[in-house]
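So this first bit is one chain, no partners, the form predicted on its own, shown in structure tokens.
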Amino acid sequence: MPEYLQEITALTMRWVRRLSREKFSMLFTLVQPMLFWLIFFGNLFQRAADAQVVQAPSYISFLAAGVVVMTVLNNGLAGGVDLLFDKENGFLERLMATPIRRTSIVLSRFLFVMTITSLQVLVILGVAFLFGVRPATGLAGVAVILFIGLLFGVGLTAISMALAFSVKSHGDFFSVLGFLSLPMIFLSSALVPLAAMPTWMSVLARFNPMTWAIDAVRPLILSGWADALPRVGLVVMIMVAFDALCLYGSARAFRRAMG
């Protein structure tokens, strides 16, 4: 076990570096779903949401749990990015070759994305405050919003992973990226609640664990315990059910590549 936990941490070692080298993606990686979703796209439809529909203080109040599940989302989704070039350039074939179990390599992967994924969330949250969204259910919430993402964001990683071992070029696997990923948020209660869309766009969206992430982020942001309790009770047992199917879909992609 110890030589298992030092393979892991090496393995994660790794990505840190890679991302420390590159500060521009570093300060992208962190500033632009804040930037993009938040701020411009906040206040862009603070006047034309309406405050009734929305049930929330302001459009930028609603948006906010929108914006957290669309980073673990968007971050999930590109989690495979890097394996995918390790397979492409050799490095993949040549890591499997020394001796270490194959699970680190997956394992260290979840926690670098996991990882920077939380704090992109404490940024978002962060600059929500500036604004004035204050989490009614105080630190202990924000605790909450990022388990909620952790689990959300480890049945997406595992998706990723999956899709990066089954395809044949990085060209692929940002084209289904872009098709995943778009109506995933589209469909959604990320930008307006269920009750406001086309009924059929609402009964598909009932089906999308994103929406059901957003439902039970958005009461630990806006109303409080009394309202949240439930819903997080009911989006762990969820979440635990999407990452058991998608880390075993993973599983296979991955020992079929590995042969």
The other form holds:
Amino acid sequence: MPEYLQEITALTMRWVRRLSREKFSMLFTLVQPMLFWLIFFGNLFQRAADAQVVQAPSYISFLAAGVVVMTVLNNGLAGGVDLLFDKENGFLERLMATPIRRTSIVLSRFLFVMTITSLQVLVILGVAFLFGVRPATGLAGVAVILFIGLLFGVGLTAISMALAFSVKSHGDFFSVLGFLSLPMIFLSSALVPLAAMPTWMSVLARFNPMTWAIDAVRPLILSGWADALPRVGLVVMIMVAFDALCLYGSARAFRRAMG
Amino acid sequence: MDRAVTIEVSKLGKVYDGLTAITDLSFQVFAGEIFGLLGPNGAGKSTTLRILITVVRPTAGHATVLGHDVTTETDRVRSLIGYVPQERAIDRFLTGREHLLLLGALYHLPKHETIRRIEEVLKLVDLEAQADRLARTYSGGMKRKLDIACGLLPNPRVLFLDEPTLGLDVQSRLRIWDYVRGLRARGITIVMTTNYLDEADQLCDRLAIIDGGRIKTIGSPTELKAALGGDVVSLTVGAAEIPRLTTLASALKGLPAIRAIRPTASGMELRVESSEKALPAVLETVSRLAIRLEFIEYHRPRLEDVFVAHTGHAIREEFPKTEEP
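What does the same protein look like in the form predicted in complex with the partner chain, given that the last one was the form predicted on its own?
After this comes the whole thing, all chains and molecules, with the earlier chain placed first.
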């Protein structure tokens, strides 16, 4: 057990070190786009969005939940990228030739991606706060939001890592990623509530786990515990099923790649 | 001669998604030697190496390293070996020292032991001055040194090197060869892949020539060359004469002194019993056919000739020009 811990710590520290060397690219590629969505999209649609339809004091307060979950989505889907590069340049093989448990590599990545995602979610909520979005459920609500983010993120990161281990080239990886991420956002309640969508889109959106995550985060920000709790309960169940499915599906790819 | 066997490979085979990478490979590596797997790209030498370092599972046969099976006792094997992958396997955003610290933890060394060993291996490969620079600022030779340092950190009894001098300049190559010989002097058994004939010839104590996933021959470079016997005569003709080479070949084929003929880009190579006997006959035939020779040369068999004799082709696709030292 102490050996296991030593491996996971060392591998996680490697991701942290890398991040500290790539500060700028990290800042620009991950944090900024999400803040743009919140700040520009949120304020831009302030008057275009009907308060009756979004049922929120301002569009930005409606959008905050969507941007939080979008952050989780993007970080999760991109979570396997570094392993992909490790696989392509042979670094992964170097790690595999050492007497470590195979799961350490995957776990260190989960740990890192989840930590970064949580920090980014806090930044998003902080910026939303500056625009007057006060989470109705307070700090406890923020903790629940982070928890929902973690649950969703685990499944997404698992998919991403499995994809990273399975694709032939990183071109394939990024095209699958690009293909997935926008429809996931539009076919969810991130930008518009389900009730206001064309029927066919709202039907599809209901099959999107992202919708369920957003619909639990949103009342935590907008209305309060009474509204939020049933939805939180529901999303926890859905996410556990989603994660189980993703982990089960990826385990095959992990085993194949890691022998 | 009774020598301790470090690696035992028996009827090893690997099929990837229906494609056969290696078939029925058997060989032994003895303690304290530099053993080379020589072959062109795609011959199966990397697959063999990857099976031995436990990152690829064989689909047939088995292999042991220091008596431990590479498929069932993976952790034992992993903790006894060091691996030096090809140069790209470096994290550009870590310093050299950080690579070594990471590996120290992955080999479960206590921190103070890792630090002590890092100083030792950095000194050995002469990378102390650059240890705290990011790896992306390293030259090819420095990356290679870091690779070797990483491979040595676990204090391995067997070190595996994958194409150790691929793409390096001449000085760096020679330096790497020196390190590798130094490691042998310290009692480390070394297994390396290479597609450089000169490297196999000068560095390896014994080598296996692999082609098409099979071992063609095994032995020390000297043995292999001696076993070939005779000499190699190489003829070079002018461009205008190239169409007539087939005529020349069929005329030469009948001569008793000639064992084998292989066409090259601008002439042919003949394996002969002895050049003293063959040369007059060859020259006589050439002048009878009125073919103008640009160049004729003969030498004792080189490793290149050994390779050709056992595989039927040169190690590289393009025919190497006849090179004279």
